[in-house]
Amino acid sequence: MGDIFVVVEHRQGEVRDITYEMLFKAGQLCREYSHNLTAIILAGQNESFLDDIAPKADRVIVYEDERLNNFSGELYREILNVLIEEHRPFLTLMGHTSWGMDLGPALCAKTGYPLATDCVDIMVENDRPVVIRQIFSGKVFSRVSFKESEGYLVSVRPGSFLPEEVEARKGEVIKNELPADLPVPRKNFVEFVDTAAGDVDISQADFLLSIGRGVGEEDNIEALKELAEIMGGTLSCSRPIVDKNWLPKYHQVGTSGKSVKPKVYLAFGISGAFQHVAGITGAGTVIAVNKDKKAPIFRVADYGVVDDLFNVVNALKEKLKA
């Protein structure tokens, strides 16, 4: 019997929702395989999130100090690396997100351990860890084994798993200093600025009609705006037609812009990247119109239509005007 860790990931003062995702996954393996979940905490003074973590983990190691107010690679690295000699656990799992692409790669040269990063899934084979990983643009999935180590490092793609689900635990609470020999960063905390912020919270749609880069020209954006509006919808958008800046950044969905909650969900030439489709795991309803039918959106939808979108666009208008 061993430990799992995941590294609790917070911002601003909420606990990111990469984090019940983890702890779900961590919850599945540690009652198939009979290990314990611990889950760590580094926050700032009265920052803990223990109302929140506690009853999902076995037990909760805490770290409070005023240089945890913001993330740091540099002193999780080293607080991370002592409570993995101390406490030697099977698995550490932390988010692949802007923390863990900082954080993994340090852990793995600090502590020896091997490091997975972006997987979608994990399971155990042989008493190792083995996950699944997308490459390609998400069109293979490819199956990855470990060699043999004491302990194995993971990052999990957001959006992997169903954080709604995680079961209750006992969440027993241990609170440490930290280590006296901290290294100073080298990097300081700036500031945190929200690039999706904007006139309209596509957070908060019931119905959002979203656009790719199947949209063609700029010039073309305007028969999906007239439709969404007919319809009553919300426009978003992937990141290709961002980085034209055909439309501001709050409109984009995925990991690099929002993750969105609507019931019904409407892709229009969006191929379905996994950026992308990390933003769409609340949706209720996902609907994807694209004239590839390979295209990895459909892995994802409900419904899918296999057709050029103005075709579907142009129908669409006809009827509801009628």
Ligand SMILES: Cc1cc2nc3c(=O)[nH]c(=O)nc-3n(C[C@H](O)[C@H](O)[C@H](O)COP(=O)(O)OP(=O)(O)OC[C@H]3O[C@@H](n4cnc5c(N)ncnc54)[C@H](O)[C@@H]3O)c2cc1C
Given for the second form:
Amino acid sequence: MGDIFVVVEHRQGEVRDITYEMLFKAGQLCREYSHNLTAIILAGQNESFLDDIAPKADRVIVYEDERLNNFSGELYREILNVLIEEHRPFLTLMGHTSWGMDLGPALCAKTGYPLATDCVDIMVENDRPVVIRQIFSGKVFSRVSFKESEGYLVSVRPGSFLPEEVEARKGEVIKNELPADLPVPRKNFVEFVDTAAGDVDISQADFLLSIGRGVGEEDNIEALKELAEIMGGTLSCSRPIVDKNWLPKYHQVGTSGKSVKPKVYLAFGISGAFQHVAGITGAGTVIAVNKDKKAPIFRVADYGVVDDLFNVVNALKEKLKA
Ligand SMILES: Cc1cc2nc3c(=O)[nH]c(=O)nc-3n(C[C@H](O)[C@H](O)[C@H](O)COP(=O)(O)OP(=O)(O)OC[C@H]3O[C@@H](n4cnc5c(N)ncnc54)[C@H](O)[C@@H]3O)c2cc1C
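Could you please show the structure of the form predicted together with this ligand, as a counterpart to the form predicted on its own just displayed?
Below, the chain from earlier opens the complete complex, with every other chain and molecule after it.
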């Protein structure tokens, strides 16, 4: 059967985790259904990431050009469209990230291939992909099938697959010249602004005590800060806490905050929206406290306490002070 294309995502000279997650899933599908895994690298000069990517793909198609130093939805769409026309891949995977959200619909319109966005799993049934997507803020999983097509486009939610070591692939490298008739992009990259650096770096902390909207009021945060101090933890939070200006942005965990990898992640009053849990896929032990036993955070937690968070905070304080 045909190829599975994986669009290699990178930023600031580094391959992003979503790329390895997609390569892992694509590798599984290729093994099961005898497809070839082709990684597509569009990057600046001398930035081709071949050492990282080649062992994980049967073939790597590389375009290196200074116009590709930074992501450009318009240029990527044109180049991928040419590649898709030439190779007719069965499936093209891209991250459901700022790249894929820009590229996916544009590529869908250009190629006519159907697109499923923000997928958390991919299977193949009767020679067509079937994908799993979450709806109603992660409370329900839906199975989505495609109308028949020559090829299919899927954007993958970050954190859906944990890349494990897989057998090495042959990694044949093909370096291509950019198509001659590339348009001049209408959007230009201006600058990269990192999430504000602050006085704590949650991405390096071993123990994070994280708070969500369940804390109720700004004044209640003090009790959680005290507990973090007693336990030797670093305070982090979900996005609503930052949106309300209760904590600075550099405390935020998640897709629009930081990805963290503490040994222990203790979450108080966080529901577990996918934008949040995508930031904790690298965490060791996850412990969640939530008064709603159906909160999605319990799906990713190793331990869970169903209770009012303040009961747990007070009990821990008493125990630890004793
Ligand atoms: C483009 C985009 C990017 C985003 N990026 C991020 C991101 O980076 N990080 C992020 O966190 N979110 C992000 N979000 C927001 C995300 O979708 C959720 O809205 C957010 O994570 C919810 O935060 P929360 O869990 O604190 O609040 P809620 O979803 O409101 O959950 C509060 C939880 O607290 C529980 N609770 C209430 N009171 C108590 C109590 N007394 N004791 C115990 N439990 C209690 C409730 O049962 C509930 O489960 C993003 C959204 C979008 C659209």
